[in-house]
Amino acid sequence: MDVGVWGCRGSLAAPGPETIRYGGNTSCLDVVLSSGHHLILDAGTGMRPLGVMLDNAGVDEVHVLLTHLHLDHLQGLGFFRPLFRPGVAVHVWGPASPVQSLSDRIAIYLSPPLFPVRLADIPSDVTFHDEPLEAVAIGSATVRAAKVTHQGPTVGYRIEEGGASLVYLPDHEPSLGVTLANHPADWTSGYELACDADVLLHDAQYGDDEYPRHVGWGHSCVEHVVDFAAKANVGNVVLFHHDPYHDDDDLEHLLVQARARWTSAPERVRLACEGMTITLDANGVAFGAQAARA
C-alpha cells in the first residue's frame, strides 16, 4: 500500500509561514491499494486538494473511513470534488452512536446554515457504513476499527494488506488516569489495533510539559505516545495531530524529546508532514515526500 499524508495539524487548520515544514491542513490519508482503491483516512481540510487530485485522475470510487465527527476531522467532506461528481461511490465508514445515524449526523454539517449544499442534494452516489469492529475486505486489504478513548463516538483503524499493517489513530489519550508502563497490554486502549504494526500514525499533540494542563481533552503527549508505542510492538511511529499552536520549530523540538525516549531505534519516530509518502509492501517500509498539491 501507498500512503499519502494530505493533512496532519489537529483541532483547526492552521496555515502560514510558521507551519509551512509540516504543514497547516487538519487530518486527512489517502491509502492506494494494490488493487487501485483509495482508503481515505479522515476528511480534515487536507481533503479538498487531495479531491482535487483524485477528481483529476477520474477516480470513480473511494472509501472514506473517519474516526469521529470533530470538525477537524470532516471540514473537508463539503469541499471533496468527487463527492459532486454523478456516478462516483462514496463510501462513507463511521463510528456508530447509540443517538443518530452517521449519515443524519454528517447531515448536520452538511446543510444550511453550517453548509449551503444538503446532503440529500449531493450528486454521488454515497453509502453509509457504522464503522468495522470486525475485518471486512475493501479491495486488496482488510479493514478493522476499534473503539478508543476520545470525547465522543471515536473509532482507530487498522488496514492490512500483503502482511502489511498500517494503524490510524490520531485522537487518543491511552494515559488517561494510568501510567501507561505500568499499565495492562490487554487493557489499554488501541492496543488491540496497534499491537505489532508496521507503521503507527498516532496523536502527539502535546509536549510532556503541556499534557497536565490538558487530561482529559482527549489527546497525548510524547511521553505517552512513545510508551503507547512501546507496549504495542510498533515498527514505526509518525507523530501526527500537531497542535495549531505549534510552529514548525516546536514540533522538531517535540521530535527530538521523543527520539531520546526512543533509545533502541530512534531513527523509527518521524514527524508526519504534509506531503509525506510511506509505501509498505513486500519490501518493508519506505519513507519518502512528494508535493501534496494539486
Second form
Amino acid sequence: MDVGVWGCRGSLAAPGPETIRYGGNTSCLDVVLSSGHHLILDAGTGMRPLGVMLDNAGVDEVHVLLTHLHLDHLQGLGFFRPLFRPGVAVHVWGPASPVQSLSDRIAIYLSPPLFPVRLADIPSDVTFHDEPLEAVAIGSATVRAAKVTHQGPTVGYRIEEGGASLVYLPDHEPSLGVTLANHPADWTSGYELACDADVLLHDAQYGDDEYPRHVGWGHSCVEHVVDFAAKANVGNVVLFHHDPYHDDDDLEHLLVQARARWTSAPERVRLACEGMTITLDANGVAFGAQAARA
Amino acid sequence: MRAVGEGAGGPKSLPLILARELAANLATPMFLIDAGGTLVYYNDAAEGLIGRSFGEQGEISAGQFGEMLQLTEPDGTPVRRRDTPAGVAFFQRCPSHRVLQATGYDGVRRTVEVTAYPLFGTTDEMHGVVTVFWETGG
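Having seen the form predicted on its own, please provide the structure of the form predicted together with its partner chain.
Shown next: the complete complex, the earlier chain at its head.
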C-alpha cells in the first residue's frame, strides 16, 4: 500500500510561514491499495487538495474512514470534490453512537447554517457504515477498527495488505490515569490494534512539559507515544496530530525528545509532514516525499 | 446482543479499560467481570474486604469467585450465583442491588451491600459487569 499524508495538524488548521515545513492542514491520509482502492483516513482540511487530485484522476470509489467527528477530522468533507460528482461511490465509515446514526451526526455539519449544502442534496452515492470492529475486506486490504481513549466515541484503524500493517491513532490518550511504561499491555487502550504494526501514526500533540496541563483532553505527549509504541512492538512511529500552537522548530524539538526516549532505534521515529509518503510492501517500509501536488 | 472481550487474559475492550481506571482511582470497593464471565479486576479498596490483593488472586471465573465468598442472605440462606447482583447484571443484563453476607480469604464473615450493573457499549454490545460493594456492619 502507498500512503500519502495530506494533513497532519491537530485541532485546527494552522497555515503560515512558521508551519510550512510540516504543514497546516488537519488530519487526512490517502492509502492506495494494490487493488487500486483509495482508503482516506479522516476528513480534515487536507482532504480538499486530495479531492482535487482524485477528481482529476477520475476516481469513482473511495472509502472514508473517520476516527471521530471532531471538526478537525471532518471539515474537509464538504470540500471534497468527488463528493459532488454524480456516480462516485463514497463509503463513509465512522464510530457508532448510542443516540444518533453516523449520517445524522455528519448532517449536523453538512447543513445550514454551518454549511450551505445539505447532506441529502449531495449528488454522489454516499453510504454510511458503522466502524468495522471486526475485520472487513476493502479491495485488497483488510480493515479493522477499535474504540480508543479520546473525548467522545473515537476509533483507531488498522489496515493490512500483503503482510504489511498500518495503524492510525491520531487522537488517543492511552496514558489517562496510568503510568504507561509499566501498565499491563492487555489493559492499554489501542494496544491490541497497534500490536506489531509496521507503521504507527500516533497522536503526539504535546511536549512532555505541556501534558500536565492537558490531562484528560484526549491527546498524548512524546513520552506516551514512545512508551505506547515500545509496548506494542511497532516497527516505525510517525508523530502525528501536531498542536496548532507548535511551529516547525517546536516540532523538531519534540522529535529530538522522542528519539532520545527510544534509544534502541531512534531512526524509526519521525515527524509526519504534508507530502510524506509511506510505502509498505513485502520489501518493508519506505518513507519518501510526494514530488508534486495537484 | 453481542458480547465482546470474552476470554481471560486477552486484550480488554475500552469500556472495561475505562472502568478499571475509574475503579483504580476510587476508595469504593469495586470489581469487574468481563463479557465471558471472568473476574478480571478488583481495586485496592476491595482487597480489604476480600482479604487478598488482585495481584495475588489473578483472573478467575466469576463462579469460582462467588463460591469462594460463600454468599448468603443476612439470615444465612445460600444465594445462587445468578441471583447475586453481579449474576443478575450478567445473566439478565439489568442493574441489581442486594444485602448479602460474604466471607473473605481472611475468613471473616461480613455483611455487605452490593450494587451491580452491566456495561453496554455504543451499539448495545455487552462488555461486562461493574460491581461496587461496601460493608454495612449489620
